[in-house]
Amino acid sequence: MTPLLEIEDLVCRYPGRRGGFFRHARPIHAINGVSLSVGEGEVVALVGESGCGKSTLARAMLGLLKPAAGAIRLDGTPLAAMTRRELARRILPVFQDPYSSLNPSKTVESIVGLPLRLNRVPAEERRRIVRAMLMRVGLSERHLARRPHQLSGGQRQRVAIARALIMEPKLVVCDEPTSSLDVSVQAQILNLLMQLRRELRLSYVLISHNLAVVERLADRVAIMYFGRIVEEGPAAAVFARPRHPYTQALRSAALSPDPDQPLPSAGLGGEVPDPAAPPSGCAFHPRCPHAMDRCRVETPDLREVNGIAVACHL
């Protein structure tokens, strides 16, 4: 069966710095071949530290920024080959900041509507179908005439959430949904996802640094670092034992719900490499408490182990 979306030997880069001693400055790449697949009704989890490449492969799937190499297919057709209107009802994004990314100056019934209109739906069709999905996102008529500043950030979350699937897509790209909410609404918005996914039989691009959101969510995870993914296969699998020493880290760093354990640490040295500037061989090695020499020389390949795929020498 044809995955609903494929990700192949993707590479993406940014300009390098130019002006002053950055006259021939490299192309930074932000995404160096990843390779990533998500079948019809799943949930792919992409985890990692900020700057390690997850944001830009979602503007890439969403296809906001042209990869420089590789491809992605949706329904076995590629992007390039795809009207942005004809993405725009297929896969949508819903954001971290839901305040942010609404208009504050027009109405929910605007905002969540926006599509059907650019896509000319009558205007009493479009009030039918808007008001069904602002129920169905747990919100009513009454919020019809509201303004983003007029409701609380779990509403806002539940508007962004329904423009998204108003156009009825296959695939949501969710990106930090629940971090800029509340605890006491985070779960909220997460059983909505999931009980949307069941109605809906959504597919969902999760991308998080929230490991028990992951954990709770994720058939799937890819853990990614440096523009790389180095760990990738069943959430559950990948979480009770993790085999790279980075996915490792992260687990040991995640809080422990007992209020009685001390607070975690991830025991890495120094900091993410300089992207402009990456390191020889594995680019995790400068901060590996496990590097060997062929580390510091030798890229390691990505391959499955046990349904598991590492990318490391170990």
Second form
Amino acid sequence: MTPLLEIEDLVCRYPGRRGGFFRHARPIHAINGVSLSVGEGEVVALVGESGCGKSTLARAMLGLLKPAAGAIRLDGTPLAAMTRRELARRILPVFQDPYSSLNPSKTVESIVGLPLRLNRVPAEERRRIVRAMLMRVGLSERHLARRPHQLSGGQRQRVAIARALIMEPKLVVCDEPTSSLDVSVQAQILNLLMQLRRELRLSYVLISHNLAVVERLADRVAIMYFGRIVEEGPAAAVFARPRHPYTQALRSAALSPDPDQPLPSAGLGGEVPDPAAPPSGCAFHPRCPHAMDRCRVETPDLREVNGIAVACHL
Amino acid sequence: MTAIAERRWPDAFRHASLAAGGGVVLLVALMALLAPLVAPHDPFLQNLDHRLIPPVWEAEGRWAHPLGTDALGRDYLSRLIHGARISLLIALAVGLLSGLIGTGLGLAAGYYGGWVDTAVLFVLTNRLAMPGVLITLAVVAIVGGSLTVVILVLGFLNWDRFAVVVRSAAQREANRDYVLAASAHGSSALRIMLAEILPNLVGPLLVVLTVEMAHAILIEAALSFLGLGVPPPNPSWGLMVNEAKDHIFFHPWMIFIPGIAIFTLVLAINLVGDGLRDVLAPEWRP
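If the structure you just shared is the form predicted on its own, then what does the corresponding form predicted in complex with its partner chain look like?
Below is the whole assembly, all chains and molecules, this chain first.
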């Protein structure tokens, strides 16, 4: 069975800052050979620090960014061969900040109805579908004429979800869908996402910092570091026994809700390396507690052991 | 950066300068629209028996000509009222034309960035390096002065402020996720610029529009005063000042009246602009 979404050896570059007028810009490799697949109805989580390439990967999946190398296939068809509109019917985003992802000068009805309008659905039918979708995400007709600034954060995120789902896509890319919301609202939105997943048989790519969320919701998880996937496998197995030192560090840095537990140790010293001057060998070696000589020279490949792929020499 | 939020409109009436400026502009606009009905005389009708009659507040003034008559015996009030048409027409047409050019260039530069931005900035720098008055003089000297020429020249010269303001505002908006969302849903770049970004720029655009309209009125008056704008016998305020300059010592009111008219209208439009800035977008200050 072909997976719904298949990413193969993807490389994405950003033009780097130019050093001077005559010096040539050295491109920054935001994603460096990532392979990942998302099956039908599956929730795949991408986890990693800021700047590790999660959002770049999301943009590439949405076709908003042209990859420098590698391929992304949706249902076996390469994204490059699809038109914008075809793509927009199958794979859609929910962004992190619903204050920025909804146009402040539009009404809820026109925001949610926009994808339909772009696909030339007649006005009457549009109205009907928009209403039904608002009900589905837990809003009502009262909200049709409101503008984003008249809504709460949770309501805004519901509007953003309604907009993403209105074309009945197969895959939704959620870029930190709850991190800008109040804690009390986060659970509501996550429950809504999961309920919709069952009802509409959706697949999600879930980008998140919140390991607890990932552990609860994801079927599979991919840990990213510096533009590469360092560990990937079934969520339960990865979290039960993290193998890559980076995953272990992430896991131990997560706050526990139990107040008797001490604050987590900082775990990792140092910072994410400068993408304009990448370290040699394994990108993680400057911060890795188990770094060996080999790590400084040789970049480890992803190797599968018992269904979990790890990129480490250990 | 909210656009025209509904709840703000009542504030507009409470805002003193907006109310005062808006009132004057509205009055002048009404006068201009209804000029043939409001004006007591034909502004072109010469009556050589009734030349240089002073306005009513002077000793020899009469009520038949409340603001007196000019050197050709034409009723001054009627010419003033008809002159408002020219000033407002110029303000609107120039504002619209330069607004279209500047907004278009600014949107493209702000949204696309990169080489489009560089190209627009290059055109803008070139435009700013051009001496506006000299170009106008040259064009009028070659083509001859007329209302259309004045509107076209000013419209094609005065778009710089629109472009600068729209560019920076569009840059800010283009980085927001709603633009990304619209593009992920398959919107074309043109649709994103016009339907998603532009509505959020209404506030700053209106403010720049008022500034440019006031500016256009002043420049037209200056050109007409130099004899390079609207040709006689049209009743332009600048032309009226020009025609009155021979009489400045014996009939100074001939200069004061159109001068005060220009001053009042420009002040009123600027007050409206200031008021709009406060009411529409308190955070937007140049």
